[in-house]
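In structure tokens, one chain follows: the form predicted alone.
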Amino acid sequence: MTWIPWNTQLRELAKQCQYLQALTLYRQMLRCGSTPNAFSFPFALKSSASLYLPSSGQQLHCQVIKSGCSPEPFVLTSLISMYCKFNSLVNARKVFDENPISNQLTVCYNALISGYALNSRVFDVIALFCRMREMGVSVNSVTMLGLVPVLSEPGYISLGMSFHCCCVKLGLNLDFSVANCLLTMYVKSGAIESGRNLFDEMPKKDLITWNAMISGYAQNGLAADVLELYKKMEAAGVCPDAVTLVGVLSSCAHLGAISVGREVEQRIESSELGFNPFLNNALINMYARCGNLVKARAVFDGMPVKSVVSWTAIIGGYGMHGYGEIAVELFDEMIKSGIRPDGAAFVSVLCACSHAGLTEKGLDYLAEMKSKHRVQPGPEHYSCVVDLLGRAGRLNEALELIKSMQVKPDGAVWGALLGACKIHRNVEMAELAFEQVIEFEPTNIGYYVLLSNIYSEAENLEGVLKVRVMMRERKLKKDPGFSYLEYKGRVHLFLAGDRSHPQKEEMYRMVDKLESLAKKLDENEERRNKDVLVGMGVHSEKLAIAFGLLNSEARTEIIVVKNLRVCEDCHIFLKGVSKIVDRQLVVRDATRFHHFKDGICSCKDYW
């Protein structure tokens, strides 16, 4: 048998990713006495690299040298790529340097650049590219496709822009794949505006282009931009895939845009994507965060196979809504089903314990993480438990836990302690926690406001002034509170004290009337601050609730999303209103859901 049929079979097997069969055929070829040549080796080397068989690859390299095929461009490229996949960059560079022909071949530079990029060797990538230019070797689209992705980290955005300029100079930006690659680089590095400019300039956009921009917006928390772009994508006649819809669903979850989420679910059901686990997980998260826990559970129960991500999503959903007992039951059921919890699953269940006041259960989970499940607790787990202890009034235990942590506490850990000090009015420990937290997050305005409120409640005016001076010196301004709700498929946004809405007159009259009625209901109750309903101004959630009452049908649920934590004034107000109007009012604030019904909140005033 001549070598031609062998090579044809090798090529087909490698092309079909049947790498083990390809290597078996290669050995059979040798046993039959056929001699491999420059057309045989690339397929055998690729198969060895794909199966991660370093010893097999080294044997093949010896045979390449024996056969005299080392100078062949495709063999050289295959050798370099193989060693890069083995993470043996020294050997890859040795192959490149020991063959003089490599210095003149674009394919060899491309192989090594891709290998360096695959191993995140940014400066080696750049140095090799510069050498390539100095040697006068032609740069092509493959060069840029290998090089640009490694510049996606925020610290390399200036270099990324330089290479973008190089692409324009060489005319490579006209290549569709290169343009998409540059767009992905911008959005991954957080340079969203630059990414959008490039997106808008592209004369042609395919599904990859739209997905890159939508995913970029979603990953950077720009949910409204995701939905705006998704509508434009549909108008352009581009059919979304699972990647698109995951980004859209995550944005619906962020905004509470449940009507768009329902439309996406209908699209999923009418397509072949119904059993996609990523989409189902995104649906669970979307419905839970939009306030429809019943639907979230229905999606979860309907999944034929549930991963740890699926369990984490539904556990987190119940936790957010204050149903800690159910979240704990689900977590234990997950373990019984044989699924091993990961760090994210423990964050979900610990948060659920915190929101429901299940202190001892949360402490048990923390103890079991390492001993029973071999999961090392991180700062995110400790911050949940500090919050758990702090809410229960066990501030000294919370502080001791921080001191005993095996990892360095971060801003979230100290911030949890600071929040607990606010609940229990512990000024001394609050000052300690504040000193630590601003070391990590010096520009986080929330912590300054929190300390100022602690001083204010303690009637420590000197402390309040001190915090204000710090904020002024650091040029920090309090984030404006805003709330929004969805009505007839449109999101209505309200700022605190907002007077720009067309229905402002009716809304303010409604708020005044409700505040008056709520105050009468509340005047016989024991409260720490008897004037809590007076003089606080009109917060955004009050305006959103008033708008919802004015525009929705009687007895329908009203769901409001707020960017900050609900204050005590609004919490008391909403409890009273839910009793007056005989409605369920649902407010999702920065940390959890509050379901108000008949004058009672689901959080049991534990928020």
Second form
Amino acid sequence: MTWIPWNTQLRELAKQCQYLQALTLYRQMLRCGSTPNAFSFPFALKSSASLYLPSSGQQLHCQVIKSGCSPEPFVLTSLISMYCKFNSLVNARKVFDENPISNQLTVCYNALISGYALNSRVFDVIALFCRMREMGVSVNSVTMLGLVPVLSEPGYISLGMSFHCCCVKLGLNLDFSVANCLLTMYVKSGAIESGRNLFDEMPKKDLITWNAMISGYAQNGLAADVLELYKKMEAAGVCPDAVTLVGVLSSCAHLGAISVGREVEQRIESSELGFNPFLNNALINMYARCGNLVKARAVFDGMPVKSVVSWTAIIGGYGMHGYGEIAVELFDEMIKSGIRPDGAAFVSVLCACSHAGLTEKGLDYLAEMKSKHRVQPGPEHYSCVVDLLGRAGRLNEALELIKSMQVKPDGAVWGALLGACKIHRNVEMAELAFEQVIEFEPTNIGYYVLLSNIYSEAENLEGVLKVRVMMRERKLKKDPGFSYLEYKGRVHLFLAGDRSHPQKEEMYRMVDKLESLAKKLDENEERRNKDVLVGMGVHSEKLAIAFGLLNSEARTEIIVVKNLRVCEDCHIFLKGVSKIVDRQLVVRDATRFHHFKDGICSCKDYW
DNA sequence: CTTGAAGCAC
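Now that you have shown the form predicted alone, what about the form predicted in complex with the DNA?
Now the full complex is given, and it begins with the chain already shown.
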């Protein structure tokens, strides 16, 4: 039998992450009378750090000191890193300061910088980096790896950019690891353009590079860019993983891009990703938002383990499509099954209540949040409940609720009240709500328009003028509304009030028809749905819809689906189509317009 | 036994 030296065995075990075995071996080594040296300690230290055994680590530290190995660089870095892993930065720093040699070693700085970064100690990280530069200690990519993540925190992006420059100046090769970190930093801090620039500059991209960019777009709400990039990724031959697909699905949900969503689902089914709970949650969300509740429910039912996120997605799905009763039932079922609702779950059920007019139920939930479930209601919950009370015409109660809030109300809370004032034509309270809401969102043009409409409905011309003056003074300009859609390979652009289109006659006739239809539905509907049927969105959108309907070869004059689908080669996807009434179109608050080309969706937000 | 640590990103 060949004799393998203790240190070699120890190293191998640590390398293979068999930390427990490594520690056992280390103890065995001591029992056999071998003296650990500067090449034994690091592996033992790393093992106890990885197993999170602070007491064993302390013990090892004592042994290190006794053995006189402390100033060995290898040992030093291991000690520092270990204390960082135990979150005991004071001890890590002590080791660093007590051994002056640390001051000259890149590895020691790196270990400590990572430790500070892990604990979001931005200033310590930067101070250490500066000191390192002053001392003339060389910086490498591991240093940057530690530095960059803390710069993703809000407010540090300009510093992050200078670090990026620094990397370039130092001639550090921006290999995957550093470049990916920088990319993540940019997208997390919302500097999505800079992120994209870096992304484009990267000669080689790995899976994480693509994922970082895709998730970055998804988190910043740039759903169309997500889909574009996803296509490019596939073209580049990079195989997407669960992280990629979560980002893609969330964008499909935003855009109503169900065709891409279905593609993704097929891909999931044909791979082993089907068991990934994150992906399944994203699928539920996508189907729910695209209006296919049957599919959403099937995915939900098929999940062996449902988390609060899964429940929230399905509850939200039923809620947003008007099935408040089912949403409420599901919520109660979730609680029965022992899942603790979080803030987001309450948002979904409260929204469901307000959409379905379940006023009392919603109020009960708000009360239970604190008392039963120990969830502190935030402004996002109050805005739901204000909306709920507002729809029911209980404006005074809504106002009282806002006044009684323990947290500070935000723009959305007052905005919900303002919206309710519009439904119930309460000018006085609208003025009050408006005053508050523009404190929070002075440039949100929507609120000005809302108030102006309230005044104009009340035939208060003075008020309308007042709002207009205010908008002019604040230099708020309403973007000219435009919509576009692609039909048979040509993009048709529609500007509000535009009369230049060759089919204008028929289009305007169709618009009139649609408007009278919307109005008729408006009159027929129950009061609680009044806001659902306020009309058909902006003028350019009406033109686009009219154009689509005119050119469709579909037999029904008006096809009603959640995502209005006119015919195979001419798709219009509207967010907010919220009701199907006798095969007729009911559009609610259409504020986005989408067109599809090769499965890539673009959208334009406008007022 | 001459062995090589520090560590990040979706």
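Numbering follows the first chain given and starts at 1. Quick caveat, the model's predicted, so the values are computed rather than measured. Take the two forms, superpose them, and find the largest set of C-alpha atoms that agree within 1.5 Å; that set is the rigid core.
Positional change of K504 between the two forms reaches 2 Å or more at the C-alpha, relative to the superposed core.
Once both forms are fitted on their rigid core, the CA atom of M233 lies less than 2 Å apart between the two forms.
Residue displacement note: T77 has its CA displaced by at least 2 Å between the two forms (rigid core superposed).
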